[in-house]
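To begin, one chain is listed below as structure tokens, in the form predicted alone.
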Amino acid sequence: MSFWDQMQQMDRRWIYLMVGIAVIIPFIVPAKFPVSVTPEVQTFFDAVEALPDSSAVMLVFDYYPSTMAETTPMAVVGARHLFRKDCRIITLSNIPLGGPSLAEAVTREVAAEYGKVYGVDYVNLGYKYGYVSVLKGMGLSIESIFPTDNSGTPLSELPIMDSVKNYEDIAFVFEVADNATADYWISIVNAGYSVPMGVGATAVMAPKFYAFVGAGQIVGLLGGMKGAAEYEILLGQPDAAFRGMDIQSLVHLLIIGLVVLGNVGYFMGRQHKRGLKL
């Protein structure tokens, strides 16, 4: 059996092994593949950078744990940028399964990096059923919708909420989503109350939001893991998303190489068999 015939009959377990090695390598030796920054991510970064210090902002965790690989890096890098600007972060979720706990985990981790204090610099309002009525209700009074935080502490006892009553006191909204709730934030909160906002969406959802960027309804867009990686580069803190892009790029190169090698093997094998017949 020729070399090319052997290539055609390669045991798939070798392919799995090569993919596994390609995934592990960037954790040991970062490949640092170049990641270009798109205009939508740049305008998002610039909008946050332009926020006045100590602004009150909303960081919304509208995604399920199943999409954490794409969405959590967006939330982390967004929280880092906002805390670096000394913004006060108010988190909430329209997703009952995982949203509040994800918000808790992300904000507490990032707050520890910047020495921020719960109740003073950030708060987790948790989840409330009925996102349309919740979004409209907060336009009148946030406390009427969320009388307590996620742990049951009355908002009146949290210093961060002393000067935050409704959307008039919110300088920016960062909606991280893997579902249609982002559409409601745009149509209700941005359109109805003129609150500037940016969206972080999974890669499969991102294309629909480019129209909102073009219309000026959102200031920018983080699309999938690449969008998060671009934001990390602009912030000067490459982290999970940037490393994920290394892994993704390396595996894609491996797959392309195997496809090319397989096709070359097929045609070379045919040529070899013809030569034997002659």
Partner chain sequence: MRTTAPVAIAFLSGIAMVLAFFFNEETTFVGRLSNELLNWLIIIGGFTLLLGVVSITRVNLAAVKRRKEGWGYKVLTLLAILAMSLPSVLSSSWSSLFGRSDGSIYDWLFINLQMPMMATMFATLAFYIASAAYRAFRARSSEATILLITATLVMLWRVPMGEAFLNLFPGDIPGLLNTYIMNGANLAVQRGIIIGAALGASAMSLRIILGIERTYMGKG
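Whichever C-alpha set is largest while still superposing within 1.5 Å between the two forms counts as the rigid core. Residue numbers count along the first chain shown, from 1. Since the structure is predicted, the reported quantities are computational estimates derived from the model, not experimental observations. First, how it differs from the form predicted in complex with its partner chain.
- Once the rigid core is used as the reference frame, the Cα position of residue 69 differs between the two forms by less than 2 Å.
- With the core held fixed, the Cα of residue 253 is displaced between the two forms by 2 Å or more.
Having seen the form predicted alone, can you show the form predicted in complex with its partner chain?
Here you get just the chain by itself.
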């Protein structure tokens, strides 16, 4: 077996070790490369910035805990921006596995930073089965779909809901998703009720949403952790996503290096075999 063939069959544990090291190094030596802002994130930020103060905004936690490394920074930075503008935040989720708990954890943490009060400045509606029915039903009455909040308090007892009855009272939807529910928000809530919205999606989903940005159905897009990092920069509060950029940078560069190495090995191996045949 030639050197090139051996290289093609490198033990995968070496690759795992390299990835592990690439993840750890930025924790010890942060590089903090500047993060440039893409137009999709800039328009998203501008749309939220342009909302009148104390607007009611839906911050939707349509993601599972598995993708929280990418999506939670989006939700955190969104909540920070909205609270900074004194907007009232209504959180909900179409994900049974953890969505409402993630909403609870994120808003609790960010609300404490801004001294916001539950029930007055923000509320967690929780989860209800059947996203199509839920999204359509809230167009008529939010209370008919969510008679109580996530902890069982009737909405009628929460001051934040006094002036929020349906989508007519919602100024913006800030959707954070790692699955297809974002499509339904766009096709039902934006197309059906003309509620402006922006989407924060995992990097693997983000390419799809460029079509909706292009069509003007969403005002902007946060694509993966990079999108969240760009938003953090615009908000002037670099945090988890910005720190994650160093790790993601090194791992991306490692993968590119491995792909190049793999291809060099492939072509050299082919040439070596041809040489043997001649």
